[in-house]
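As a starting point, one isolated chain is supplied in structure tokens, in the form predicted alone.
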Amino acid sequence: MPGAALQLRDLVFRYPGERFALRVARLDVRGGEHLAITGPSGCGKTTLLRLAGGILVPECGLVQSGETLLSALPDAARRAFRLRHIGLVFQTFELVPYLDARDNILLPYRVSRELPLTAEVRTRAESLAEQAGITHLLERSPGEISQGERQRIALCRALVTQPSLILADEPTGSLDPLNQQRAVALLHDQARQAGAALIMVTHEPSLLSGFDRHLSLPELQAS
């Protein structure tokens, strides 16, 4: 698929000892597309994102990001690819508590020797923080700031490497309706500025209007 940010084919995954299996025959996400995925709790939404990001490996089938067959790579290579090309926003944001906001944004460059922490990268991080409205928080630790502010730090971290694919797992789950809308608007805006494809898992119907496409995971599995 020309211009595809993500392709899934004949995907099957199950956790050891569990009967439930996630099965997806086909999913294509084009470059720059914003896709929302919904479905009831326990249907496999988080598992799907973790497979798309190469955190998990399917029992069978393939996961391809751009020209890279992600599901065929060994662990270290998948991790390296993920750090360079995929931005991840977890439900709990996964900020490092002993690092300040600036270093949390720059974390991919702190943990990978293949990502040089240049002056240009530092400038990009500062610019992202300014656009997200968190410049005044850059020297504070996650424990000193609000949930919504931590969320914006996580979004900046997901974008600082200029990824081609952003995966966001219910990033608004603990926010009130107003801050949910603000957070998703920020995610859309930052993803478009980066030219990245965005896949966001959500259980909130009110957040779907800004997406190019919406898929229900149970319907996708049934197709």
The other form holds:
Amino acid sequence: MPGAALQLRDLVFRYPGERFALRVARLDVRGGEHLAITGPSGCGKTTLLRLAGGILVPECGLVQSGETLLSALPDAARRAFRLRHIGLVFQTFELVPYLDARDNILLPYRVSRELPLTAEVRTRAESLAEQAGITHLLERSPGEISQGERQRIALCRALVTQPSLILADEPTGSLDPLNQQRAVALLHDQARQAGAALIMVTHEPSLLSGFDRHLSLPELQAS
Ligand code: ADP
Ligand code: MG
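Return the form predicted in complex with adenosine-5'-diphosphate (ADP) of this protein as a structure block, the form predicted alone having already been given.
The next block holds the full complex; its first chain is the one shown before.
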């Protein structure tokens, strides 16, 4: 599948000294595809996203994004690829407490010398914040805003680099139903506008209808 947003082949991953093992024989995600992943707590959903994003590397098997064999890259090159091409929304948002919302959205440009912080990038960050309804919060720090607002900052940060692959780990876990729907709509809209593939882990059955495909991780591991 040339140019696929993500391909996993014969993947095996274990945390050192732990009994848990993640095994995925095959997973292909097309460019622009929106895939939901479900499964019980502890089955390995977060681990799978961390492997897909090149934060972790497998013991065996391949992780490929586009033409890049992520699992074969040295640490620095994998990190550089992730910053440029992959947008991550973490389960706990991972905002930096001493930076305001604007600088949290612009974080990829502050931590990477290869991503120049241009006027165009600043305009894009502001436009994302406007679509997420958080323009009025850009000068506030994460400690001064609600969970739902923090989460929207995390979404904007994942989108600001115009990634070709967006990985979102239960991004709506701590939100009320209305804010869940809003956050997922923002992810779908932004991913479609950018032509990016979206892989989202969720426990919420009402959110599955917006996805092209739904996979249960235990079923994927058994196949
Ligand atoms: P899920 O996201 O589906 O709840 P995880 O991928 O977080 O599952 O975890 C899968 C398994 O790996 C669990 O048994 C968990 O305890 C273990 N695990 C997760 N992170 C670590 C880690 N950093 N070190 C050791 N074990 C871990
Ligand atoms: Mg998890």
